[in-house]
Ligand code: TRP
Amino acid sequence: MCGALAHLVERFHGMEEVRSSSLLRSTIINLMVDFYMKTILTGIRSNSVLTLGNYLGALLPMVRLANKHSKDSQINIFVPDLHSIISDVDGDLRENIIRTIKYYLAAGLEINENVHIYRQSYVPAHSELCWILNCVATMGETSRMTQYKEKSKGQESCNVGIFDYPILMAADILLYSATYVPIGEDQFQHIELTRNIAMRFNHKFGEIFTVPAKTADQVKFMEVSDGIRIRDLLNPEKKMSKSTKAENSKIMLDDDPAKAAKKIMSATTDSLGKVKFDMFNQPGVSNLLQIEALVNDVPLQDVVSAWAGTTRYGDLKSKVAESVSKMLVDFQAKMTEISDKQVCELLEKGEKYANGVANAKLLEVQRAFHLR
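Keeping to the form predicted together with this ligand, what do you get for the structure of that sequence alone?
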């Protein structure tokens, strides 16, 4: 916590009436955090083992962003387990959640008192606020969501959770007054919907919600021009996806490193015979350059310049295969060093904090509707 805020919190803690009411305390802390610090919030569904694409394109950039800002911002990293159950989950959801938290830690997430890790379903205010926001959002705006249209397409009966997904997401964000929500471009529409709901609510009831930053500002904050998308190794026009059947199309984080190296060696390239970053004309080669840069944490431009003018795709593949297998060896070793107990302790602490913040915000909303 920054100095001035810590000082204020301490002063309020000292007051008898504040000490005797945990709710009042949370409300005051909320107000002060809103005033002094920004909240950065993100979640990643834990329905299965992640691909290298999920890791390099979403989880790792988030960890780097969190580490950069955790001295002067609140960082909320949560597992949207209620969002998980809109579709089938591979294996046991509880185990998947523990593994996901381990991914963050193995990726180097630094924990301090501003970093909060929690499970959505352990903070009941999310579902409660979701219901209330259902009564603020309109059928029209929710029906326009691309993700809903795509997921419900061709399904004889689509569950209501798929439709309501973005409203629960709005609750996830608004409960914590988050300004920045680092997220993939497929979720930008949901951020815009969240903003609209928050502005409509505030217009009617006063400034209760912090309106998250516009998509353009989110992108600036994330420091990526148009999102990182790791491609399918065999069909590089497509995004790498765990649901693709062909094993050689994707690398999973628990793949045997030697096997992963072989997959890189068999990646599709092209017949142009020059190493160049050009996602449009040379998506396969560009994808390999992108992977090489992210795995080694060096700017893409440096990798592109280092390979400029070379013609042998085999050399590039060997280098990327070596980088990926080395990364997997290190990553998997770190995963085994982190115990379930360590993760559970982090979650319990995070959930205590999250319930405090979320319940205080929920009460403001309930009061606005005269439910309290």
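Same protein, the form predicted alone this time rather than the form predicted together with this ligand?
Just the single chain follows, nothing else.
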């Protein structure tokens, strides 16, 4: 560690803007984190109320990982409000952000000195690094992103933010030297793009960025066999989405529990008459088995084994409907116990930390381009 600190002093010797501000302290923190702790980073857009799919597939796994690793890792949970505005926002964005943080707390997130919650737009370094990375990334690799192709398909034009989304995501990750970024499978391609940008930058300017772990290692770290993807209840070929117009296709976290149970009972299955986990041939049934396992926090294989050999889909639906209804009752009760003031205090504290770390990393990048 002494050698590393000596390198730090040499690297920043004579820089008045560093020595006379909090940037030196933040840079030392960055170095210590790199040596002793890994950073785990994640975020969920706050465009509207989240679905059960968002909760089970992204938020709850992140909370469990955070609680498991927060004693030996930095946990960065940010609200990507800049990402949110690339599409329409249902309601007031600020209120949505407050509600999203409450989701984390209601899901059981344990707060300690290593857990940092912040808003993306309250850390200007995200936007500035995004522009710089735009000058490193290529049109070819960003135009190949599947999400961009899907969101722009059939449209005469789409906003540039949709195209540039993965570059801002890269900035979100690289500013904090994040090794692990728990995400859904639809974001894996963006992690690989981030890795390519970081390696290209480091090759030209030196080891400034921490390269995130490979997709396979990300999946292994998340402790799931693949990215969790809860399916649309009416069309299980697609993932459950809050943007889908059909109300019975999705369960929202603010749904009346009884209403949610009815949605489960009307879920699409198949005509095979056999309860089996097979996402390719029986996606509807498999989706129900997956929801049952995740809602009750039990291994999927245990649920699959318990239902092996049964043929009555109605019985499976009834059990899943009961489990989901109970979960929503408990979750919504916890939400009411969390105040806006409590959330704002967490955000203010997290944003102070995030600005210190992000500004120190941004300064390294600016110096590489001789901007500072």
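Take the two forms, superpose them, and find the largest set of C-alpha atoms that agree within 1.5 Å; that set is the rigid core. Residue numbers count along the first chain shown, from 1. Every value quoted in this text rests on a predicted model; they were computed, and no experiment measured them.
* When you overlay the rigid core, is the Cα of Phe277 off by 2 Å or more between the two forms? -> No, its C-alpha moves less than 2 Å.
* After a core superposition, would you say Gln155 shifts its C-alpha by at least 2 Å between the two forms? -> It does, since the Gln155 C-alpha is displaced 2 Å or more between the two forms after the core fit.
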